[in-house]
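Below, in structure tokens: the form predicted alone, a single chain.
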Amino acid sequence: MQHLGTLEELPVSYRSGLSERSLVPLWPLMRDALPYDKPHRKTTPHVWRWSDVRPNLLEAGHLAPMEKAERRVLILANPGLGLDSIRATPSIFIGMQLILPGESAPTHKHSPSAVRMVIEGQGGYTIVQGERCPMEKGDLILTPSGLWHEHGHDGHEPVIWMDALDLPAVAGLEASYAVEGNIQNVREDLDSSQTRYRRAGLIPFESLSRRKTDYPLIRFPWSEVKESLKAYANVTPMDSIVQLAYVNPETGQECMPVLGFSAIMLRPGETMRPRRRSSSAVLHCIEGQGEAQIDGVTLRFEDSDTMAAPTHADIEVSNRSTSRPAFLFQVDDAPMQRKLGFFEEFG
């Protein structure tokens, strides 16, 4: 391996003039900036326990009003990369939101994309582009860069939901910023995106011939996408993953340009190694417990706990139950890898 100079054996008039000036010498910095074999990373393996959060989370629910908090939103941030950073990983930001019976959540759009995780309560809904869509525990619903999009609650409970967004990678372009909105007109086709994309490998005829949508489903409920998993386990070996991506119907790549949205089954007493990936990842468990091993860091997960994993890291999920399934979400930066041309899977 070659040895580069290092800053110090540079004259201190010579650093001093390139400071004066904004210049810094990179072959100082080069491993930095180029380690070999795999990035230094900030990121730590992390896990996140529901029996934490959801107590804080009701609690801020009577500390900061909906007025002044816009979006009741407590961040899960990486202890690896500072409790300031708010990431999960180095582009995913994840968040879990209280809305309380009778509030609502003003409308707004923005710069960074956002999908909803429903985990708890009943009675809560997201309107997005006038479609409004129901909020029940597991469905995912996206709320894209640019659409106009408000959340209510016409429930008597609370309902909590995990938000997903590109916002590290938005904001490290200096291209993160919001809109306010008036009050949306609901469309009468409640629910619309995922009726008319209710099976797969059919969408509506008049598709074929006009410009494909960008998101032409908005909505997946997780009682259709449980069922596809369980079916999907009865023909997959024990020595594959069960896991389904969320997708746009109309051209079958992911559903949205910069995260990856995906669902796993662990069958009773199911243990995956997935390849190791250039791509961070964030794993929610919907239902079920387990243990993960994230690069040599013991993660023991129970319903609602949410761990992130670093790029590069070696993972291993175990279902430790004998009887039930465990049910996980996946949040990956790999559609964004893929168009900058980076990501790679190894072994």
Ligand code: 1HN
The other form holds:
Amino acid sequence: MQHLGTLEELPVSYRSGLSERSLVPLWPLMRDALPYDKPHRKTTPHVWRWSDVRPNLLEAGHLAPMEKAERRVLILANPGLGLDSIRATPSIFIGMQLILPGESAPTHKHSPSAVRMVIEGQGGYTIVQGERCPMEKGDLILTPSGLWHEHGHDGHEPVIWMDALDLPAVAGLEASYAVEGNIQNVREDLDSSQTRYRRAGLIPFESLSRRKTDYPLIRFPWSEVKESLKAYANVTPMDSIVQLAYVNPETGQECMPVLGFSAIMLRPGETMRPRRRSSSAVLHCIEGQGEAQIDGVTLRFEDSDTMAAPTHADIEVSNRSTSRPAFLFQVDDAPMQRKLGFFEEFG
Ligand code: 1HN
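The block above covers the form predicted alone; next, return the form predicted in complex with the named molecule.
Next comes the full complex, this chain leading.
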């Protein structure tokens, strides 16, 4: 292996001359910038337990009135990246959001893209660009870059969901900003998952001859996803992973540009060993319990717990129940890595 020169080997006067001119020699930094074989990763395998998150979020309901919060969110900050960096992984922002009966969160739009995965409570809704999306447990609702969105709550108990955003990637490019908006006019018809895109494999005929819309389908109801996973599991051998990707029904490609979303079913007693990937990921347990091994770290999880996996991680996830399936929601940054040309799968 090549031995590269260090900063200390350079004359002090040369180094200070460089600094004064905002110049930096690469060769002492070369192995930091390009480590051999695997990236240096600060992100640590981590689990945020619902039993820790939930009471603190409910307390925020008393401490932070909506007028003072805009969005009442607790951020899942990866300890390896530091609390200030407000990232679950290098590219994924995860927050847990609480909205109380009668409250609303004002209309805005922003350059980062977001999704919501509903965790508990009934009567919540999100309006995305005039489309009213009911929020039931396990529903996935997209609020892509540049689309107006606001939240409301007609029910009687607290509603909580998980927000996943590509904020770290967008903010890293100094491109993150928001615009305030007015209350939206809501279209009368049901959301597109119940009307135009009621069933996989069927799309409005006229969309064959017009330019593809970026976000034809905004809401993916969990009832449909869960049934689809169970049906798929029936024809999938035990050594294969039962995993469905949330895609744009018109293009068949990932439904958002930066982050990818998928749902996994682990049958009773099943262990999945996905190939090692260059992408980082967040795994959220919608239902069930089990144990994950992420780069050798054992993380036990149950309902509504959320885990972070670094890039290039070795991952194994087991359903520890012998009678009930476990359902996981996965967020990863593979779509961005594919577009940038460096996504890899190993082994
Ligand atoms: C945001 O706009 C929402 O619209 C949720 O509900 C979480 C986290 C960071 C930045 C913007 C929302 C967010 C956010």
